[in-house]
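In structure tokens, the next block holds one chain alone, the form predicted alone.
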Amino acid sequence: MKKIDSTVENYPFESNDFRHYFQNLYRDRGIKAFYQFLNRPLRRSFSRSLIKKYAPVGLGLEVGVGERTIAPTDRTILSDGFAEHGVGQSIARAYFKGDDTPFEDETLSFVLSEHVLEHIPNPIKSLKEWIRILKVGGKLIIFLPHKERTNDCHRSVTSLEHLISDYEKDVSINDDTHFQDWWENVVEKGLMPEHYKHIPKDELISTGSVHHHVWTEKEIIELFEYLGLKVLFYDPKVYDRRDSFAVIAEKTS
């Protein structure tokens, strides 16, 4: 049983969502903000009605922040693996890898995840630990970048039974098994997203910037369903994160 560290226990929750959003936006673009935040249909209003809708009570937990949210920030504890993320700094207030959270068992309403689970190499491992703090009816609710709209689009996607061996195998946090791999088709072929190309070869993998896996929601929802949850939503776009796609599920006993 995982005691909740202190830091957590206390967080320091933002009362208001929308100047939340627009300090970090605003940070990030600077005068370029007031645009971009009127042209997007109301601050990703399609993901955070999906929130809404699945989550709309409870204490939950954002795995892997970075440098916006579309979390109710009222009620949902920012969280993150590492302070940084290619030029920007994570907005979290409370820091620990995905695969390890401070928390008891069954204690959250909802864990959200957007961008993540694909920089962790042993996403089984990291999965059953978020089934494991929700509560029963608790949601999991995931975007993911979808394999033909994005730098990924010359991969493979990753099977479950890769995931079942990794999982298997216990890989680590630093293992580079799909290194070459996400360098030879993103890097070698000018995909390379532009907030990592500082960043030296030798430390893409300690700093979480590489993609381990590969899919579509074809293959979350298998994996879900592995995993013993109740896949209550799923869309191949999100029509306000082009590059994505999400699953929903639920956690039934």
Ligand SMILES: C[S@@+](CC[C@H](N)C(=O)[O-])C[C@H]1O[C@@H](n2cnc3c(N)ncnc32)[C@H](O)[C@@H]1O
The other form holds:
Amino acid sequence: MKKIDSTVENYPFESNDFRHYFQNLYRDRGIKAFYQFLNRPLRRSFSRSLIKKYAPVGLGLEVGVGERTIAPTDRTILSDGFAEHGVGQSIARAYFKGDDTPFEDETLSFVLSEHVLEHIPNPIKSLKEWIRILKVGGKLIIFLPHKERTNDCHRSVTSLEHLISDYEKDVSINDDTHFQDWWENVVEKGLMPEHYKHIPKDELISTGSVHHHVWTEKEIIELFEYLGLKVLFYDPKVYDRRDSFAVIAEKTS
Ligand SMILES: C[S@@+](CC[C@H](N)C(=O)[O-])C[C@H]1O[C@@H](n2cnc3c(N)ncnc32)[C@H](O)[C@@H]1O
Ligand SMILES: [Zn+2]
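Shown: the form predicted alone; wanted: the form predicted together with this ligand:
After this comes the whole thing, all chains and molecules, with the earlier chain placed first.
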């Protein structure tokens, strides 16, 4: 387990972020990866431009980087909660959970996270952590699967009241109600992701593979405003990641 210095000066930043994007794309798709890589929209140029616009300078953290990144890697700490995620090897260079990061207060200019908050059992706890480590003026850049365009389409959206209750109860990864909801409304409807089918139930939970909660941009905007953030941008259907919506917010005080 690699830990990193909370001053971040010792972190090894890398200049070529496309290598990180490409390496697992190649493993998944073989020769087709070259086409996807060279095809601008599939290379996530729109999403990258959002990061460039809202976080043009300063150090950032990506939480739950998984297999590939669109972060500017010459100034982003790539982290993941699990050394090996159920769907493959993470490219993370540092490992810690999203609700317990090794940084001082107000260290970072942005926190980026794509398709991760739904894997976290207690989202408010993690979001408070991400807000704590952001500088005033820092940006939270979040991409999430949209309820209607993923395997969660039969589930109900998660309300703000539910998330507050999870936070008050200090809900952990072992929460049974989240897993039950996922099992009944995803697995029993025949929508379990193919690459999860060989993974034992315990491991699905312990590797953070299950979607604990389900959202659209509306609930996330409400949640961010509840947490005192100023929402700067949202997109219900991200042009170069069509199952996703994005919300970008600023820490103002
Ligand atoms: C669906 S993958 C997304 C990976 C990548 N960000 C992407 O967009 O393709 C979810 C990632 O979140 C990570 N993860 C799950 N729970 C986490 C937690 N509590 N803290 C940090 N990372 C977590 C997993 O290990 C996995 O890499
Ligand atoms: Zn919950």
